[in-house]
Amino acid sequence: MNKIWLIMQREFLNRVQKKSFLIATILVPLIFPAVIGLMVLIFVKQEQSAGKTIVEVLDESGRMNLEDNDKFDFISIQGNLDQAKTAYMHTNDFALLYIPSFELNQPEGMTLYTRENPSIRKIDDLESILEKRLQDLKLEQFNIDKETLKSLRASISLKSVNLSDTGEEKDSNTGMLYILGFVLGVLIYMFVLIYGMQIMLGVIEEKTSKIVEVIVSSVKPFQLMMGKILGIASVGLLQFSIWAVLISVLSTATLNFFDLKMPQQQAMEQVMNQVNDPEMAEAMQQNNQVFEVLKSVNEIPYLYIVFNFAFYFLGGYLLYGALFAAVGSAVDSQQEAQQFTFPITLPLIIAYFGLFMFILNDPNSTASFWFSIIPFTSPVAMVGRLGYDPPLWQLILSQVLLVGGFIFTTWIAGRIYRVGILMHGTKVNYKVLAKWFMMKN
């Protein structure tokens, strides 16, 4: 046990003490949420700077009448289609936008002529505009007052509630625990594939330089192999603490230091602001979504979030991670690794798809049951099930059999480990790892 505390603190200090980690570790939590920033300023200033787009309309039917907005200029043009289209050519226009005479039961035809491929967003905009109008020419054919149409439109809020056995209510936020869960199992998905990717490169790196040849001279292969994994996980859960730690600090201290209120916030104390009527103002901010995403944030269990996001993260690091050091200890070169890699981070990609098919659409199926049971997929599954707080007992089982499942693994990675370490020039397939696995001491 010494010997792998020994190999686990080289393999540690090694990796943390290169500049890379100090880099990717302190501009990472700068860099992300700057790049985020400079977008959103980009996609502001050009919004900003765009000016209204002109569309040149050609209305046979003489019946839709579009209107100006903020976004679109219409010009209402005559003549024919042909003539219509020459004109356009020979101007600066957006599109020329081709309205024949239709069916008000059966609207068909109507065409958007434009030189270059237009954004999705402007035709998005645009079909609304025309269906907006479409549907005022019908309130108009049925005598239908658009404001009496309009009192008769319900808004529902459904609000959930969860009920405990003994009878204690609970909100609950369907989209932020959607959101919770999304992250955690995304977190999980890169960091057990990054890191175990690390394992791997690492044995080979040292399989090709002939450093393993004078480490295995003091020490068991076993040792070394877990040393390394332990020694890598260790790194990996310390980047991911500073990582935390300054994100949250620096986004508190830059609120503070500003004196900056969300958007949100800001937007509902203009809000309560201009309404003079105190029953008025308790109402609005009783019904305010915002605030209910506000309290669904506060009562997050954070430590039991964190505690078991960490559980699942060494768990699903160590198991996947003898896998990937057996693979490295078996090739010369990475390229040799690709054939193998595959098999390897297949349960990972399937519960990736998982996590967004079955256990965030629905987290008490059976699907998702049984994918944050098993082992080779539950890393990811069951973080993802974690904000809807999931039986106790099916939390236990899953994390007994992914200590079983990393056991599992260790076993097998090791009786490979022990062989490939030190075999060279070897062409490896399957066949020549099962022989190394069933091969005696």
Contents of the next structure:
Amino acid sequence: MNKIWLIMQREFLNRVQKKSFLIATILVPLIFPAVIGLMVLIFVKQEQSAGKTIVEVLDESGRMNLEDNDKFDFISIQGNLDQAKTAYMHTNDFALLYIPSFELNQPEGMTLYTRENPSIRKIDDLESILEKRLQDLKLEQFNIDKETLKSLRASISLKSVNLSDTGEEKDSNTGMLYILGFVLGVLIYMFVLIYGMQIMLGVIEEKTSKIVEVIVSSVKPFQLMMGKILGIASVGLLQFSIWAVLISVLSTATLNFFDLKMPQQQAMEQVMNQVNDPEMAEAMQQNNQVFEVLKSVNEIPYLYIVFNFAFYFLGGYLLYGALFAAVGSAVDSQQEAQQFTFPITLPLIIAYFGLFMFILNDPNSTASFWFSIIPFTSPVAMVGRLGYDPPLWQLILSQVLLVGGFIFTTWIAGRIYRVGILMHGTKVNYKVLAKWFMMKN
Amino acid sequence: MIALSAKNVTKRYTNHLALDEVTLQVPERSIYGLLGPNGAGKTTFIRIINQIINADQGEITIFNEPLQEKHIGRIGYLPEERGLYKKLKVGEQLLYLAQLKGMSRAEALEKLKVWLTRFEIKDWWNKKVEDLSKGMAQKVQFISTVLHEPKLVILDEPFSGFDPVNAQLITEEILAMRDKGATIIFSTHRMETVEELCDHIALINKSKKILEGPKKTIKDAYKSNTFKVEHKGLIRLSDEKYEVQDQHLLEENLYHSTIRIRGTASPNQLIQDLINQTEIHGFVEKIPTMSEIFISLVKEEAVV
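Previous: the form predicted on its own; requested now: the form predicted together with the partner chain:
Entire complex below, previous chain first.
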């Protein structure tokens, strides 16, 4: 145990003392928001500068009467199609829409002529405008006047409220939860991959520099492997904590700069305002600390999410880290490692896709359940579900299985590792790995 | 006392037998040469002593105790394939390796100062290993092998990569350790080293130990009663008593002959027989070198 601790310390210090660690730790929290901000800026600029799209309309039926809206300007033109086409080629207009005379029941032959391939979004928008207009025409056919038409249209936006077991109503902000699940899931995916790779590279380095034979004459291969895995895990946790602190400090600072307030602060000020009695207000101010604590208890989901995120990060990392260590031990170079890293990362990639396809869209579906139970996918999947308040039994089951999962992979990896690190120049395939695994001590 | 004793040690890999019932005894305070061609099983044996791998069968005792994990700190091991952490500084590296052997940091620091001074490499403390030359790195690795003052030192090809000056330095250190009570096991192909340093020898070939004992005894056993003589003028000896294996001219009328005594005649008898015929300029018994014994035994095995 003492030796695992020594190795862990060494691995930790080796990495933390590197300049690259310092740079990554400080820059990432700055770069990420900067990149996102920049993208949003560009997007907004583009939308603004884009202006309206001009579409020439040659309406032979004379019935469509398309109205301009905030996206499109429709210019009505006359003449036959060939003339219109030639005229269109001399303009900068986006498209030429040709509407032949048609039967209301069978509207056919509408054609959009463009110089470039139009985006699907624009086509969709145009189609829905045309469909709406056709619908209106049909309704008019049944002598329904415009006023009635207007009143037929209803516009609602669903307010979603979760009913908890205790019957308490909670506003659920689905959009927010989606983003939360997305960010947490992707974070776990990236952390496991990046730090898993670091384990593998570390093992390969020890193997190729031949130091490993000296080390294993002092410690058991399993101790070396565990020390390395845990050492890198602590680097990851440190880096993550620094990021969390930096990001929250930075975002608070930024929000303050723009004179916006964090939700907690707003809530607190509301409470303060409600207390009209100045004495009471003063008392409350004095009890501020108590208030803070009480408030944080009220906000248990944050604690709950942070705790569970840390759990799944560690669990997923340990599960995959052991496998990465085994791969590193089996090969002589990074290139050789590729044939083995793909099958290892495959479940992780599947989990990543599962996150987008099932979990975020329908966190309580059967697919989501299985994704968040199976240890190879649960770190990404369950973290994606955390915001949606998964049933406690599922959470516990998933965590127990994850612990079992990493004990299992560590056991397998340990058996391959102890043989692999001493083998040089062997051509390794799965059969060889199986043989090493079976080899008695 | 016996420093290390192996009894019927066997190690089997899937396709071949790496060690076949190897039994040997390394006396305390000896310099013990473990010889054998490539692939004979020396490294496997050394790895078993270092508890890197376990034997399938057999017993190993070290200073009369069955080999256990606690003995790791009493063994120093210099593998043939040298290696250190390239990015780690010399000082940190040596401290780390010493701690893995069970030393406290403070103790390791104190001993390191002595060694670095003795090897005149004190100013390397903050250098990264990747900035050192190969020979310099070897020195660092040698220190890491012996820093914890092991009672049993296992050196696999210790002189490869050293220049003559440093090789001499290492030789002196090895002898000094032996004088202080350590036992040294050498695994090597370099027969000069064996001739010069080893007092005991074991020869392993094709997974089996085929020879073991004190160097002198082995050499005596392989003497063939052959003598090298330098003399004036040609000689003629009775074929019954002697076999003249070779006779060639060195310089003007000075000949060199290799003569083997067939019967029970003593060397003095041979000299007497020679004096009658010629003027003797040199007379020396032809003692087989370790290299010759090694080659003849390994070849013999190959024929069988």
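From a predicted model like this one, the values you see are computed outputs, not experimental measurements. Residue numbers count along the first chain shown, from 1. Superpose the two forms; the largest set of C-alphas matching within 1.5 Å is the rigid core.
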Aligning on the rigid core, do we see the C-alpha of Phe102 shift 2 angstroms or more between the two forms?
-> yes
When you overlay the rigid core, is the Cα of Trp243 off by 2 Å or more between the two forms?
-> no
Can a Cα shift of no less than 2 Å be assigned to Glu60 between the two forms, given superposition on the rigid core?
-> yes
